[in-house]
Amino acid sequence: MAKIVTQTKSCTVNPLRMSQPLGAALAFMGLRNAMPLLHGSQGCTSFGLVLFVRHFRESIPMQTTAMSEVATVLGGFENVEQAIVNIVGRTKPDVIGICTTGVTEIKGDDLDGFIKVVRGNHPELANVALVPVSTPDFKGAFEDGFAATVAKIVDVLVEGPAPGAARDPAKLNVLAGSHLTPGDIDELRDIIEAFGLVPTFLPDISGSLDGHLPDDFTPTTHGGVSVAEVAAMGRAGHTLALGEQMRKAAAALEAKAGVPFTLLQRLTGLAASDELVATLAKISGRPVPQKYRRQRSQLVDAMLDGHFYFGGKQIAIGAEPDMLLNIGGWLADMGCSVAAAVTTTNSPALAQVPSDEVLIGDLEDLETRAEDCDLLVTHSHGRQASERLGVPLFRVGIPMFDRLGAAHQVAVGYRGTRDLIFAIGNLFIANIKEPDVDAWRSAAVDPDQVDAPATAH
């Protein structure tokens, strides 16, 4: 069991952590025809907007209540009301997700109370779902904001079971954590549908942030799960919660609608992929399709091919808790040692990370612990540390702005794990230091003996 340590230095250097409102905004972007609204200053929203645009390389829907100094002191109700009315009038969303920020949380704005008053003042908003969520950016991290938002969406939008209504055993709810890319969700959808199940992903960023060209421009999200589909999640036969961060939302769904859930901590690696397909086979009552039996065989072969390059390698990882456990656990399975593990926030998942210690810190902490490591694994803000240390960097998570295809990375299931072995294995191969042949020869041959006569024995 890893020891969890919190950094106590007086400042953060090269932050690893991102704020709760950004995680909340990403979760809302997994809803169809949605508009995330950050209740705070314009700068808070601008920062998040730039970060998401650089990562996904797509237009990102996000609005702000534009709180000024005076509005912050006096209270932000009028800003929230005007923002909601303007958004509905101009963009016609199905759902608006309102996320608090640091200034409004410190002021103590009652966002739930604001929404009740707004609905009373504006009956024309009856068909627009309003989901307020508390996401102070002075505590917690990206994963916390994402998790709180999914739980709030379940609480507000999922309908309880109707009396006498039967469940549909073919329908499967999938609560997807923030560590999963649009490509991961597409891969999981294919796997689940191969078992004859009909999945509903919440959130579903594979439809809204997967880099496709829509037929028509829309100022809101142009994909994702609809409000009606979320409402119907209470009639599904089972729920899969992917990542420890989704436990709270799964428990809320079970409490509200009686849908049982299974939590999968990891989705990368042979054992983790076996657990996934075994769970789906149990839920569906069907055998594992031959396609995935063959993919499993390919993964085992890839592990055999790659273990020469992974075995004994020292790895330094900086990531959100679920990502840290998923990638770190898989690298340990491949024979690596997680010599340095740095994360952003506390989580029950951290105790399972295969490292002696997990530090809640920043990228400076990761850099100081990675001096003797063979690989650095973190997002694009780790590139300077990689250059200074001379250690190769493998990019995971958000933000990834200096490489293409971040949204389409796949690291789940048999196929995703196989391709991850090749990607990191090739990185190890590219950084193998060739022996200095000239130095070896000069060290191995005594110059005084070069012209010496041969002696018969």
Contents of the next structure:
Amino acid sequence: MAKIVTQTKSCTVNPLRMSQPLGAALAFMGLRNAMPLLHGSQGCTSFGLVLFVRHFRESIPMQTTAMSEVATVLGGFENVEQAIVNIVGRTKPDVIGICTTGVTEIKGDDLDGFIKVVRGNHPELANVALVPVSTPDFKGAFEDGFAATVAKIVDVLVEGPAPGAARDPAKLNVLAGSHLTPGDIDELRDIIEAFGLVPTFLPDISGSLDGHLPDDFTPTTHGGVSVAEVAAMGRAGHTLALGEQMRKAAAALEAKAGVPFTLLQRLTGLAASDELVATLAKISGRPVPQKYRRQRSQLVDAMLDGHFYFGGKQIAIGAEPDMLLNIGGWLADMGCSVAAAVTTTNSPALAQVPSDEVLIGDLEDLETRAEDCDLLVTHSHGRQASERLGVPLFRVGIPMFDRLGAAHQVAVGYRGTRDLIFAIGNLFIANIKEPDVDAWRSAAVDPDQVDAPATAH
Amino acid sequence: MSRLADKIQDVFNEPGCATNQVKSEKQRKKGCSKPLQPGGAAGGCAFDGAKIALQPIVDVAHLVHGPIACEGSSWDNRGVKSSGSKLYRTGFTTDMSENDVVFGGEKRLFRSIREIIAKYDPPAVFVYQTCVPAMMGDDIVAVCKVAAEKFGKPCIPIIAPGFVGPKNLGNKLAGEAMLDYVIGTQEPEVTTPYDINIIGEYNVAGELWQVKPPLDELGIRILSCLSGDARYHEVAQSHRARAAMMVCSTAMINVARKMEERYGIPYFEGSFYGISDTSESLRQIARLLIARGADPELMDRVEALIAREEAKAWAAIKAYTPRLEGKKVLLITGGVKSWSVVLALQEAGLTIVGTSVKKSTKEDKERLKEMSPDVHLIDDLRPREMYKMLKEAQADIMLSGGRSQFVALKARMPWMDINQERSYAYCGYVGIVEMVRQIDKALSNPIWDQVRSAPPWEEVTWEARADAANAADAAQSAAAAMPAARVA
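Next block, the form predicted in complex with its partner chain, ref. the form predicted on its own:
To see the whole picture, the full complex is given below, headed by that same chain.
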């Protein structure tokens, strides 16, 4: 059980955390033909836009209610109404996701109430779904905003089952947390379909942010799960909730439509992948396909080949709770020790992180704690600490702006875990210090340097 | 807040601005930017603009007073370079919590300044106001004053919360903070008749360093740049310069003009983009310095340097002409920032087929028509139309900011970044050659034929579909003409 500690200093230095509205915007981007709308100053949207563009290397649909100082003080109803009307006029979306920000929360703008009035004033907007979500950026983090949004989408868009209507046992809802990449979702889809199940991912950023060439340029998301598909989720036989953050949405779906759920906190590692595959076998009533038996065997082999390099390594991780538990838990499975764990917000997942302590803090905290570590695992903003400490950095999470392929980094299932062993194992190998006579002389003092087979050259 | 409102009015009232001079009193009060349209706006806020303008001061701790939204997703994300301290790349924020929102954030701000000074010992702390504390009424001017007295370090309030306006206004408010609290607060150890300020240059991708060698060779010293690769003390001492060059005219004209008023430093508006503009800027610098007492022989040396460097640069560009001749460029920027870039592109054989004129003046548009009669002047190019234009191959390459990057790439068109996130430097005589080299590199990459090819199993490509549609149209009009011909 990790002890959860909150940083007490006043000044955050080199933030790890990002704000709730951005997590909310990402969740809305997993809906088809959607436009996320941040209710705040135009800067709130513009910063988020730049962040996502650099991470995904894609055009990003995101709009703003462009609140001025005066509008903020007087209340933002008119801006919200105008924004909705303008967005519908310009981009014809199926759904607009409206997220509050710090200023509009302080003012106390009531989005649910606003939308009722907008609905009354504009009957012509009846076929556009409007989903408001409260995401003040002075509390919580990206993951919280994402989770709240998925729960709200379930609440607003999922239809309760018609009385007497039969469930479709082949249909499986998959609530995908913010720690999953488009590549992860594609991989999970393949695995689920191999069991004859038909998954509906919510949100599904694999369709919208996977970097593909659309046939035409649309200013909204080109891909993702449709409003109709979300509405039909109440008729599925079962729900898989991926990540602790999805518990609330899964519970909402169960309460609303009676769909039972299974929550998988982790998806990386042998035991976690076994649990995923066994769950799918149980839900579908089918045997595990040969392909995945083979992949499991490959993963076991990769663990055997790789464990030399992972054993005894000290790791410093800075990530949001679900990512931290998933990656940290897996590294511990491989024989590493999570010497420093820094995260962004509180979560029931944190207690299970295999570390003495989890600190809700920033990258300055991580840097201080990472001094004697062998590997730094965090998003691209860890690059300065990595340089200063001379400790290699493995990039996970958002933002990843200084490497290609952020959307297609896969870390789930047998194959994802196998490839992750290779990627991180190779980083360890590249950083092996070649033994020389002095190394042997000092070996008694610092035995770590010579305990791995030296195959770096 | 009334103090800020006055400041904004003062900035709007800029007499140094040519556009402003022709406006009526009432128009002027409304400010320079169109009101933002909810649901149709794009672009940064005033805080963003203030940060862009000042963050290039490399040894200062830039502390953002606000919730995590303002700094959490935007720190260390600009490609401005430093020749020394890297402190400007550290993200400092008070990261206001719900508690601070209820009880006020001033105490946390004060403690944050104390922590920064204890841990990082910067020559100054810049404190940026944002929307949430501005709305709550946190008095950052007072906190900065108390902190400065208590810790014996300049603490500078930068009051440009996001909701007061767009990025451009933030640039100017940042400049006002420098005028009010920094410029003129320190004295340089030595001054020379060859000391200049460069205002509005941020050293993106190291562009300042492309123009530094010729200045060094001429013995012209950059006393202070506002704000590329600058140190706090340089800005504080900048009032002793003999002349100033204002690079990005809309950003900090208020600083240039007020420094002329207060310290008698004459300025001119110039650019280091393109060969002729670079030469003209060097001449202007020399002219102003000579007028203020520098040895007139400076001009001879300037002319000699210009002759040598221009010949070199034109020759280097000419070498690309055979490869670039006739290639069509779509130039999308906020406005036509530099005529000499257009000139250089033309010298390299490129044709400008379209350019955005959203922020350009009437004279700009006329001049452009003169230079390039067939050019499309595009007022508000929506992404969808841009995409169509590129896909129909009305241009061979698009030069634009990162925002429209993927419009071009998704249409399988070469694209080059010419905005502030760019990773290559395009300033001075070497920079423009580099720009042409990059265009050539983009155009000549062998991927274009590959990415445009249809998969072997695909029966109809979009090009084929377009051809077929055109053919059908042609056939139809031919058929319509046919009966008439028969009768005749």
